[in-house]
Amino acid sequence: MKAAPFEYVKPATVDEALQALEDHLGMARVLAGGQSLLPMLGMRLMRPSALVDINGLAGELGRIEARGSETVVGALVRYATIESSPVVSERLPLLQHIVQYIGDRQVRNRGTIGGALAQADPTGEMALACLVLDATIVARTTQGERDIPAADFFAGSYASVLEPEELLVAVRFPLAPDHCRFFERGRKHNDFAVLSVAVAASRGAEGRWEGVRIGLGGVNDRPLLAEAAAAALEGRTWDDATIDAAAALAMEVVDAPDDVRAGAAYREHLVPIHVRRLLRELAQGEQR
């Protein structure tokens, strides 16, 4: 099938992407990878009266800047640029470690996190990354900007709470935790993920850990933290008994769905099991 008719619409800088998606009133849709937009457009499962492509915006949206405390990276950057940057690797090395567990090499090659913030896919690795880290996105339009925190940005399956006529601009990623953990199970290599668990935190004074951020994806209809099984080991030394009550905390925010790719029983026995398993990491401090 072929992608109904469409404008393709090429703007020179920002402001002139801005202008295109108010003048086509929501119905336009930003390209930038391309590599969840344009399968979605070829089975007509999105029916735009435009495409801007933001490919050309690269000198704007595609720098990653160290800014004071901020790590700032833009909407444009490619997954394979986050995977080299010795900027990333020093200051967010979940984001750089994540990356990895995207697509292939073709894919890390052409898609974006601005466009997969965008796309806000359930189980998509920059999305629990971006949440975990507690990373603010950029959203900007003809009148103005506005920051838009990751755990307010995700309204649902393949749904965010940016407006047609917003672009996602840049996210900002404050300090990181000292330790960070991933796990991802998916049925096969390149395949959506069944499950995804994230963990960040910082060991302190008398090995009490602080800033503790549990991420989970594919278990909901967005990315979620388990915030009750966060505070639960937040400001505490962790032995097995701590971690097992924190690990069956997490399943307060689990609502898995039945689909193709695993059923909802089995994504909720994965659940504890994991979050068990990378906190003891974490505590143990094995390396992955």
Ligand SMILES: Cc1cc2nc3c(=O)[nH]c(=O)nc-3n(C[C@H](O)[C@H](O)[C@H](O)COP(=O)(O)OP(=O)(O)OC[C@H]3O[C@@H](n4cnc5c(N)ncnc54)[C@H](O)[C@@H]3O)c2cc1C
Given for the second form:
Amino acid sequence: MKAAPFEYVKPATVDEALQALEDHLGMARVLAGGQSLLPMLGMRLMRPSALVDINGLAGELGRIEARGSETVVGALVRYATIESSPVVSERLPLLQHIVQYIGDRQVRNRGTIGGALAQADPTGEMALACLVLDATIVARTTQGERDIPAADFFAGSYASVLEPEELLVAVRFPLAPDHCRFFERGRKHNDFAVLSVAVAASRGAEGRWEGVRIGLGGVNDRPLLAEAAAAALEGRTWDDATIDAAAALAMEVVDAPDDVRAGAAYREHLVPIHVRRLLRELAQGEQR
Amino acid sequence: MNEHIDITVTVNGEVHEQRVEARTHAADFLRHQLGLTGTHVGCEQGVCGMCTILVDGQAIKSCLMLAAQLDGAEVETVESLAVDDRLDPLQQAFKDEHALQCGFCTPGFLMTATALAREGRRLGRDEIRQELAGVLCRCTGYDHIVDAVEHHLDATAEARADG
Ligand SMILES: Cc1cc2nc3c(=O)[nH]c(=O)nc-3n(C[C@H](O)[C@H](O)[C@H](O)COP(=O)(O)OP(=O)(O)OC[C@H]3O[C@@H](n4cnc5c(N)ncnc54)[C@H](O)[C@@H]3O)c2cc1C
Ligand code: FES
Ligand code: FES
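Form predicted in complex with the ligand structure, per the form predicted on its own context:
Everything in the complex follows now, all chains and molecules, and the chain you saw is the first one.
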């Protein structure tokens, strides 16, 4: 469990970090909270030539800002900060609620939102929150910046569309829907999820639901949105039949893995049950 | 190549200037370079919590931090708790409540609970279990550990209220 040798680079500014990533020609890795990277290095699942430690960049990357209807969360914002932030609690209650399902106290003291997204764990809670909250991920290189919608960010198992010399700098959240729900089934609390489901929607005129989004974790090689299911619910009032139909449609995006945590059949069994449950809870109107 | 880094770190109040290998994690640095073997190493992949220490007051797993990242930091390990032969109140609570058997996990629990106690809050048993969930114990079944931490948090909160 000892990492192979690498060079340690500690930039003092984001520009220096971008330069270091470019200089290493895609062979360097960003070190944020280290809660996924250091275990991977210890197991020698990767051998980067250098680690670019961004922990000194909290001034540029560690802030949570309310900008009009938008909330901007810097890449280096730690789980523990999200847990206790009044801005997040007021504007993004789902994000705050979801954080308590991640890891344990020590992991939450170090792990960052940027690291969680770049890690692209198919069961990642942060990824799921960003999908259903319709977040935009901001990535930067020495050449400039680009915006990536969360729905286009995850490229496969533990893979994102980030280029190796690209730094995730922030996550932008639009105004959150009024109603959000989250459920997770794990082998134990604090462990990676077997299945996670998040739903979000707002109530429009005459009780019709708008902006419906349903996110699923742990049921494919990446966290994703069940778009057909959401479309079946959009602009309508919901009764049991609409909800049942949507829960069945959610299965369209499921291609569940068999792994140490659970079999594919069990995961598939859980999906419609919990999608249905969350939608019913939402329809019954309790807010979270 | 910067495979070695010079760091200045304060460990349990003592300032150390050391040269560390970039790939060395903080737990190995404390144990092998400073000889502070109270910090235990179990899994080296962030799962067991044996290696928990405080960095700038926060409980973290020292196998998931590089020694190089300790530059400029204030570190506290389990060695900071007892003064000479006198146990600190949390350690005494562990003793009184029989919160250890083999003791391998104890430094991890003590440091996690030390950070928790500094918040000065009383917590319910479920909340205490949540806060301690990052440290595993294979002997005790946890009940006595929760007892010890519960009593210690209550005593700390009471002492604060008394001013
Ligand atoms: C015991 C334990 C339990 C855990 N439980 C959970 C859980 O229940 N749910 C969950 O989702 N996760 C869990 N995790 C993983 C944890 O959430 C990690 O913190 C997170 O996945 C990575 O964030 P980090 O800041 O630690 O990133 P790091 O480990 O530093 O980096 C992870 C990856 O992202 C890259 N990266 C980091 N920041 C950036 C950036 N700004 N730009 C570009 N690339 C970047 C790194 O190069 C690396 O490839 C657990 C970890 C442990 C040790
Ligand atoms: S040795 Fe660090 S968590 Fe197990
Ligand atoms: S007392 Fe033996 S592992 Fe906890």
